[in-house]
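First, one chain by itself: the form predicted on its own, in structure tokens.
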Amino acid sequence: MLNITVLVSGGGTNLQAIIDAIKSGTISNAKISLVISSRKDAYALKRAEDAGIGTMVISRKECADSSDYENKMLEALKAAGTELIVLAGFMTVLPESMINEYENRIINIHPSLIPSFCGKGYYGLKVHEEALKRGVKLTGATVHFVDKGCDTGPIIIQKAVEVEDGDTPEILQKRVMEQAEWKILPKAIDLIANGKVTVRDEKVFIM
């Protein structure tokens, strides 16, 4: 079973649709041990609570310095057995010994079909705002593995998702999220979760 931390700062939407997937059995053989939040009025709190599984907030602005930070981070993680983190919504850089540490074993959801829209400065609404802007016709989302770089780990799956006339921001972002984010995220779990997925030479095989 794998044990999971999920990592937010917001409403929660991805953290939801995890909830829910292991619910179903869309995800099989994997658990959600933890989950932190940077910010203590997050929605994602509630969510996380109503399904019974633990919480925690650190906030890196109410820490002593970074490096108080990065301890609290990885005390936490490493008290509630977590084998995978998965970014859902989560607006702090982790620290680098994170990183190091938990190597091919963090991932994150991004809105855009990377390498278009992302890095830094692209989240968000921002992202869909850019696109629209750019007069793309398909955009989409992108679960990939975290490392050093920004949006710029390995990538595990994509799913694309038309741009439709009069989209707005707010109009995209919402398609992108139920017909892309809340489906790819899960299924990248749980490819995980069943020993589905290697990396080799920063490519991202599928079994």
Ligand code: GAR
Contents of the next structure:
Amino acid sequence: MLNITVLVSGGGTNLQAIIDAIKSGTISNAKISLVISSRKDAYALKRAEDAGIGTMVISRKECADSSDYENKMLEALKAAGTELIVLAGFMTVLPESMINEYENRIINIHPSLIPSFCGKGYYGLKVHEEALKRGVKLTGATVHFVDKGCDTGPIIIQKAVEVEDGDTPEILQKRVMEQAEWKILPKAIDLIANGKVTVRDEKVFIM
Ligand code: GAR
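So that was the form predicted on its own. Now I'd like the form predicted in complex with the named molecule, please.
The complete assembly is shown below, putting the previous chain first.
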């Protein structure tokens, strides 16, 4: 049984999709042991509590320095027996030591088709604002492994979503979540939990 820690910062709809998928059996062989939030006011914490999952708040800003933050995160992850870290709307940059320690064991959901609209400064609603500004007809979401770069790690699953006339960033965000994010994040976790994902030459192969 794959032991997962989910990292969140906001509303937690992706966390909810994972909780629901474990409950319904869409994800097998996995459980969430811990949810860590970067903010104490994140609604995601309430979702975790309602599902009976342990929670912690570790805020980068409230740590003395970056090594204090690193130590607190690593300690919490280890104490929970974490085997896979899922970034589900997590808005803090991870310390390099954590990325090294959990190589190919950290995944992230990003609300665009990488390599479009990703990298530094592209997060949350901003991604959809930029997609609309550029006038793309297709956008979507990507689940990828996290490496030392920003949104540069091996891609696991992508799903395209159509942009429609009259879309606002909020409308587009909701469609991308419903049609792509809430499907491909649970799917990627299920594939990993069942040993179907390998990484070779920085590319993902699904069996
Ligand atoms: C999601 O759209 C997720 O893809 C995005 O933040 C939102 C969090 O929503 N993540 C990023 O932009 C990461 N670069 P949620 O808290 O409701 O899951």
